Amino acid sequence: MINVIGLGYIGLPTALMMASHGVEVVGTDYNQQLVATLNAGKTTFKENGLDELFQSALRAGIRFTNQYQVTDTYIVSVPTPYDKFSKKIDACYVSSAVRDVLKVCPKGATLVIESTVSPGTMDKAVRPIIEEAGLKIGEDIHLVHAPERIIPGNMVFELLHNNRTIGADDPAIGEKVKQAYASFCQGKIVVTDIQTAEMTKVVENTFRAVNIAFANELAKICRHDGMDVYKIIEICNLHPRVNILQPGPGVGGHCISVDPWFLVGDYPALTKVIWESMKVNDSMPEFVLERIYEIMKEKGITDLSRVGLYGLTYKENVDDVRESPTLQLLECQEKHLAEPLKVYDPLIKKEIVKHQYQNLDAFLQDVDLVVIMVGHDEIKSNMDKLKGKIVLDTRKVCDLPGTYTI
């Protein structure tokens, strides 16, 4: 049986997957109200196939609890945020549930942590707490680390058919771990050393992260002199070594916004272009902001609550708001001491910011300037709607004549 650790928005998709193709699995979460909602039998947040997913795991008989289990293997998949100021990792999740393992588990069990370090957290943060407890690492436990690699919004696919990595001390229980994500995994499975494991992941969305910032900062170059950002980058593109990315609004979600920055924080020294493309980016919103002042001046426009921002999630079609660029924007904003703009996004249903809808015809109707911070398929099928209204597009959806882009 493998008790799978926090059931967030990775631990739950790989516990799901798992308990489908024939793997023993209780997932353990410490929010009483999740697991209760899981044991009612529905999922606690939107994924394409989740709830398909979600079926064929209560049908194979995995189980929720709040309590750790006794097994030969857990994974570990709980948050590890960063300190925004010294851009290190806070590991204090992974900590306190290694912690809970350690006071259950028999020996010889096998601890596989699954959530997103810093490299050297593992040496740093997880074998004292093993040692303190008088434990032997390699006798009555087994470290592995085997990092996530998958996006919101296409998670299950994903999990499928995404490549993996292993990191373990001993290769024998790097196989055997492997020998579990194989269950579905058709992705090549490689196994490693743990600190290669843990820089592998952080350079990955670092990688992806730098590249952003390039396409962000060429657009800012192209707003200076006038010059249309997307026809570059089609043109640029052409060439067969060249693939810039879209410019947008910055950086979302709790990968690439987070990750290059357990760089930063550990190689102060040694990460300048990685810390300026993070400066480029993190920028972003309020260069948004910037262009909706412009653009407000252009128009005419002198009342802020006749501009509306669709969209708070940090991408398209998903449900996910962690690090959302419209909630940069707005704290930027108010940060301003501005009035809040109205905001809307077909997929958040609580309130959590001011101002906030949940019909887009009324949303339209109280607002002149719309501002397209996420490219929700609901916008893309309503195009019609925004006939009429002045249209400022962040991710280059919208193709209505004199609509402004960034």
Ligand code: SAJ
Contents of the next structure:
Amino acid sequence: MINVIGLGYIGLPTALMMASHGVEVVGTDYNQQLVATLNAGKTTFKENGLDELFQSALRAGIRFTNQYQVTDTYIVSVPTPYDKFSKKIDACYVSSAVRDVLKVCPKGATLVIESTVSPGTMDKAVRPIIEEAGLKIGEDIHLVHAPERIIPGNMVFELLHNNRTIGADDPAIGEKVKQAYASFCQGKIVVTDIQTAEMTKVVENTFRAVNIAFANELAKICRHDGMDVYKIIEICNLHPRVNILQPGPGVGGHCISVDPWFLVGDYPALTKVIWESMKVNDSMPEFVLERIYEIMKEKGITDLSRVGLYGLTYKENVDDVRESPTLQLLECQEKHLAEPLKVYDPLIKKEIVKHQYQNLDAFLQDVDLVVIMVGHDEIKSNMDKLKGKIVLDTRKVCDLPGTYTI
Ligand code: SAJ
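After the form predicted on its own, can we look at the form predicted in complex with the named molecule?
What follows is the whole complex; the chain from before opens it.
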């Protein structure tokens, strides 16, 4: 039996996937309300195919509880935030989950950490907890790091098809854990050592952050001289060895905007490109704000409360607002002590910010300048409703004539 600890964005789909592929799974989370929701037959966030997967896992007998189980394999999938000042990883949730596992696990159990961690965290934060508990790593407990790689918005598909990395001290244990993931994963599963696995995960997300920063910097250069950045990227990407990502209003979510800081925090003298890239991405909400002021001036709009941000999540077709560019933009606007902007996102029903609307028509009635912040399918299919409005499109999803871009 596998006990999956942490039933959030990664832990839940992983637990469901294993359960619906014949593995006996118990999911554990310290959040009682979350466990109660799952036990009431409801999922806790929206994701393509998640509800169907949930039903199939329930049929296969998955259970959810607040209790850690006595079993031979644990998969820990809890958040790993970073300290905003030191830029270093904050492994407190991982450490506390490990401590709780050690209270119940039998000798010889395997402890798999799925949470993204910076290189060296397993050595610095996890091994000492086990040793302090008087246990011998490799005998009393086996350590594995199996970082997740799935993309929100397409998690279920990617869980099935992505390649994976498994880092283990002992290759035989790595192979055993590989078999558990191979119950559902059709991709290639590479078994390696723990530090290599830690590093590859952070490097993948850093590569994407740097590439997005490059696209964002190109957008600024092109804006300076009235060039079309989208056309330029499109043509460049026709070259067989060029693949530039898209500029946007900023980088959000809990991965691309967080993981590269782990490297900066640990190697400050060696991470100039990464540091500058993160700064460029972080500067984009302010860049969009300046663009809003420019367009207001050009169009004679004097009242900021006639400006609406269309989209609040960190990217398209997810209901996750963590580190979202819209929230970052509102934060830098507050610093300017300006009047609040209006906000609407068809995927967010909960009130998260001031001046947030729950209805598109009401939102459009109250604004003259609409700033598209996210390219949800629902926003794209309602583009006609923006006719007659001034539109600033930060995601290049609107083809109405006269639309401004970043
Ligand atoms: N973004 C751009 N331009 C682009 C692509 C993305 O501005 O061309 C923005 C998005 O709008 C969003 C942010 O970047 O605000 C991050 O979105 P994302 O789709 O690039 O990535 P995440 O954070 O949803 O998921 C990433 C994935 N990593 C990689 O693709 C290397 C995913 O596979 C990881 O599992 C996930 O991080 C994670 O959990 O680490």
